[in-house]
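Just the one chain here, the form predicted on its own, laid out as structure tokens.
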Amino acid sequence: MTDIDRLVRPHLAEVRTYGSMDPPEVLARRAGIPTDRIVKLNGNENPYGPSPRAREAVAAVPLHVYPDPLQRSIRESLSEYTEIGPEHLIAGAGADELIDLVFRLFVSPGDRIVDCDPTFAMYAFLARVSDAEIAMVPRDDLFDVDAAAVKHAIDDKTKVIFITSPNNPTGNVTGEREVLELLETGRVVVVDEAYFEFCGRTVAGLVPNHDNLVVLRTLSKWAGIAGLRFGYGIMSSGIARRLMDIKQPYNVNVAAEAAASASLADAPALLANVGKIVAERERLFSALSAMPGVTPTPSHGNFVLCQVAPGTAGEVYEDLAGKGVFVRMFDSPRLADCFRVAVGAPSDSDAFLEALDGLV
């Protein structure tokens, strides 16, 4: 027998894995009731679903077809919705994959990312991966990118610097500003705005004049299809260019393609539900404001972040479980004594405020 442990990468043997989510299933058994009576809160995962445009594009499609490796009627499609030409544009099986692709073109093992905690876990993660060391900033009282910390932190091996915006999971807005001073440092710098759509604020208009300026975006959040995992970038031409050159060829499959486009075009009716869920992430607000024990954090998002008594947010994570409501936790220290919850219907909000309402 091949002891296949000892031919791993070394740095691999024991990597610290991302914490992802059980599925809705998992998580019923977990709280012995039927998988239609849960809550799931723990993934900001849009409660209305996809557009029916989308669901019949998928039914549609021919499954026995690759995809077009150059992606040209997707990225058109993206022009269209971003008004940004489509050689600034990439798609992926997810923003994850275009995180992986910065991290393949440019982090050599040795080489060092700046990451500011709490955020997106998955850019830690994917250095880890990548044999990277990481400079974890860490943000100010108020989750603010310490953008003068950012730059203290830079060295000759670091290569990029990634900002979420809204950040996951404390919600708040990186401004222009901010990332103007950090591109000014010549690295690459990447901002994730998966929630761009809750909060219409961007630096995507910074990219003609930033060739180091690399915009992540994706379709899980605000057209309701994470499940078919498509995301995409706007960035530079070469940048897009060499990215191009070195995914997968069929990285985006024909199913999530037709679901973004058809998406994309009924992206009005989609929009509306986001209004929705604006509108019911002040409500949930409010209410948690209202509630003693619990202190909110704005949020841009389709998330609030809630901090609780010190030492008791793994009881109250337990006991809502236990109700078959599921919210997040995270293994940062400033985080110790939060969880997030996602912005459901209202009838979630108020499964989830009824079931916390006597734990804190």
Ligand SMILES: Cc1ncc(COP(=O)(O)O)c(C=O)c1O
Given for the second form:
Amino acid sequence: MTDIDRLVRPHLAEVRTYGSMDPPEVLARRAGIPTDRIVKLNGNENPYGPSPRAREAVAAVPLHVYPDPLQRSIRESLSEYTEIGPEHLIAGAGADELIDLVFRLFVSPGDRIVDCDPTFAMYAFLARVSDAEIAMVPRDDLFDVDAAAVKHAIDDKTKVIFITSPNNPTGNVTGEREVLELLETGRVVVVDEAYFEFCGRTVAGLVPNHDNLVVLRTLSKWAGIAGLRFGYGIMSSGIARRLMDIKQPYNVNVAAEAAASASLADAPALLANVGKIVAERERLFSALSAMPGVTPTPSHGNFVLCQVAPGTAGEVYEDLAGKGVFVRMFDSPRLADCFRVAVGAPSDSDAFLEALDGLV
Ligand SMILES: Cc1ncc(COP(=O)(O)O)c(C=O)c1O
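To test you: the structure above is the form predicted on its own. What is the structure of the form predicted together with the ligand?
First the chain shown before, then all remaining chains and molecules of the complex.
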């Protein structure tokens, strides 16, 4: 037998992996109820699902032909949606793939990234996989990015600063002023706008004048095609060209591309669903605010962070799961007393609120 462990790159031998979600059937089995009865609010997924036009496009796409490695057609469609030239755009198998590509392009082993805790765990995970150092800069009491502390954390080895806006899981937006301040450091600044459509605030307008800015977006949330994996980035043509050069040639599969294109063409209908989710977010937030024992954080995303009494979050999570309601817990010590609940349809919120009532 080969001693595979000796061949594995040392930093990957015991790497701490990403805490991902189990699929619905596994959650259902755990709760002991049929899959169609679980209330899955742990992945910020879209309760209204994809556009019917996306389903039709996927059904009609020829599956035996490779996708266009240069993504010509979909970059044109994205260009119309974002109102920025196709040379500034690149599509990926989810925004996650684009985060991975940013690491591949800029971060060598021993380099450093700046991450603003608490936030989306993907940046730190990919830093670990890349054997990079992570300067973890705490967000302030309101979970805002502390730009001065971020600048202070930068050293010669620092290549990329990650900002999530709206931030997952806290739901707050980072202002253009802070982003501009960070761009002045000359490091690559990634602003992950996965939840842009739920708040309408973006820094994409800074791209033409800032060649170190990378804005990431996804169709997982507003367009309801998380399962197909489609995200895109907006950036200087220089970075876009280099990312195009190093990506897997056929990174976006034909079904994802067809669904993305149909979704962009049907954006008004999908954005009407976003409107329903935003209205439901406000209703959910009010109901949570009125519930003793829970402190919700105002959110610009399709989720709400909820704080419960010290030491009880794990129990609340398990009790909810036992009732077939699944929310998200976090590793960050600052969120030890918190869970995140996605905004679903009104019936999802009702089921969640009913299950939560009496647990807190
Ligand atoms: C902030 C943030 N960025 C990126 C992603 C991943 O998006 P995608 O599904 O396009 O990979 C998520 C998913 O939850 C997210 O919350």
